Amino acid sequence: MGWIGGNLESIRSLQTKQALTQAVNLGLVVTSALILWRGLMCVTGTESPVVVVLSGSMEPGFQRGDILFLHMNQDPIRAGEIVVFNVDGKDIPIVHRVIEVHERQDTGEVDVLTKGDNNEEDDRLLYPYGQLWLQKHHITGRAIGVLPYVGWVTIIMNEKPVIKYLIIGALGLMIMTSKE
């Protein structure tokens, strides 16, 4: 009985050790992703270096599900540029084209008017009541690149939360049960 009990204890110890190793590996993966995201934020100068196009308002230039890479610098914003902006009171960033830039002579501040390429009218209806222009602090980035259709994964996971939880659960299970 001593030999069997010793072997069982050895197996339990090995399983605990393996579980701890897998938990540390999962922590390293999550930490690496966060470090990569923070690094992208520093390089691009924007809080959100990557966004997914969620609607068809920019068709045919950008399709729903395209991933846009953003950059933000101090260069003046020009009409024709595609920008991502946040509107006060709304959580979802909007990707639209700058159609008009107005520089105030007295302060030098720049006001911007945007419009989706596939929309009939400008975005003033999207802005908060009484706001006619976007200011620089509303703009979070300028589009500098696109990866077509890859963002559909994000759209599907947001529109169908069950799929998101199944994928996260399956990935967690794979990480925790791998024999490495």
The other form holds:
Amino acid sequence: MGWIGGNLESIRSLQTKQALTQAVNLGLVVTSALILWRGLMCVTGTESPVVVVLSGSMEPGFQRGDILFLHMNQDPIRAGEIVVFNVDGKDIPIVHRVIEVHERQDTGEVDVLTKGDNNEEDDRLLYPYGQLWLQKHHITGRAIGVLPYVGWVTIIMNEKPVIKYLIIGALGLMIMTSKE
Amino acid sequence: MHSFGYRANAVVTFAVTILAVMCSLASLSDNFNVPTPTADVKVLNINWFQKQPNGNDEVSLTLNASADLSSMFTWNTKQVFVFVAAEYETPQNALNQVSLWDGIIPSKEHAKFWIHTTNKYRFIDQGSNLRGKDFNLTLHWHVMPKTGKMFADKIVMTGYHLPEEYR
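For comparison with the form predicted on its own, would you give the structure of this protein in the form predicted in complex with the partner chain?
Now the complete complex, all chains and molecules, led by this one.
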């Protein structure tokens, strides 16, 4: 009976080995995605190197579902640039074009006014009541490139959470059952 | 080994890689295009010029702009955004840029244009510095691609002058 016990033992150790390998692989995937994201943050100098266009306010230049690549550095902000900004009291960042700039002589501080290309009015209506200008600290990045359609993945996942859980579940199942 | 899932994965990975390479090539090919735009902007009239109750100067202009931007269009161009901005310096501000008119050019056929317009956006100074002010009119353009990197540049036109008195 000794050889059966030995075989069982080896099968069991093989299974733990396999499970361990899979866990390590999964960890590798997750950490490399994290490294990529943090690396992009370092290179581009912005907290969100990539944003998805959610509204049609910049159509037809940017459509809903486009992905924008952002960049931020110390260069002064100038009219015509497409910037991403946060207004106080709202969570969702807005991507609009700068149409007016006033830069101080002494401090170099800027007052900026933005507008969506597809909107009739400038953005003073979006700013908190009484605020006329955006300052540098509102602006988190400037758009440098665009990739169409790819952002639909995140829009769909956010609007239909069921699909998100289905995909996560299916991926999890595949990882658990894969024998490669 | 050659299960359905394995093959589907290989096909999708390959397709996405090819798509990514083609997008990058399309964007890179834009760099070979050297645009040679021409533009001319005239101020035809100062319609009115006054000081607002809050102390800021405001002026209304009639502009006449003609430009040929057709050399900017490549196969990867979705549209060109073009605008005319007044740019000037004041004792308080090292740079003021105020957009006066803008437009979207959807295709090469529309890239040679001529417009006659009053300023679409209000020309308001931060303060009361516009009397007798020399300013530049700058035609900016922003080439927005179907995919990839955006390009922007400008033509600066100098020698514009606002009147000494409100009217």
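Numbering follows the first chain given and starts at 1. Please read these numbers as outputs of a predicted model, since none were measured by experiment. In this text, rigid core is short for the largest set of C-alphas that superpose within 1.5 Å between two forms.
TODO: Could you check whether the CA atom of Asn73 moves 2 Å or more between the two forms, using the rigid core for the fit?
DONE: Shift of 2 Å or more: no.
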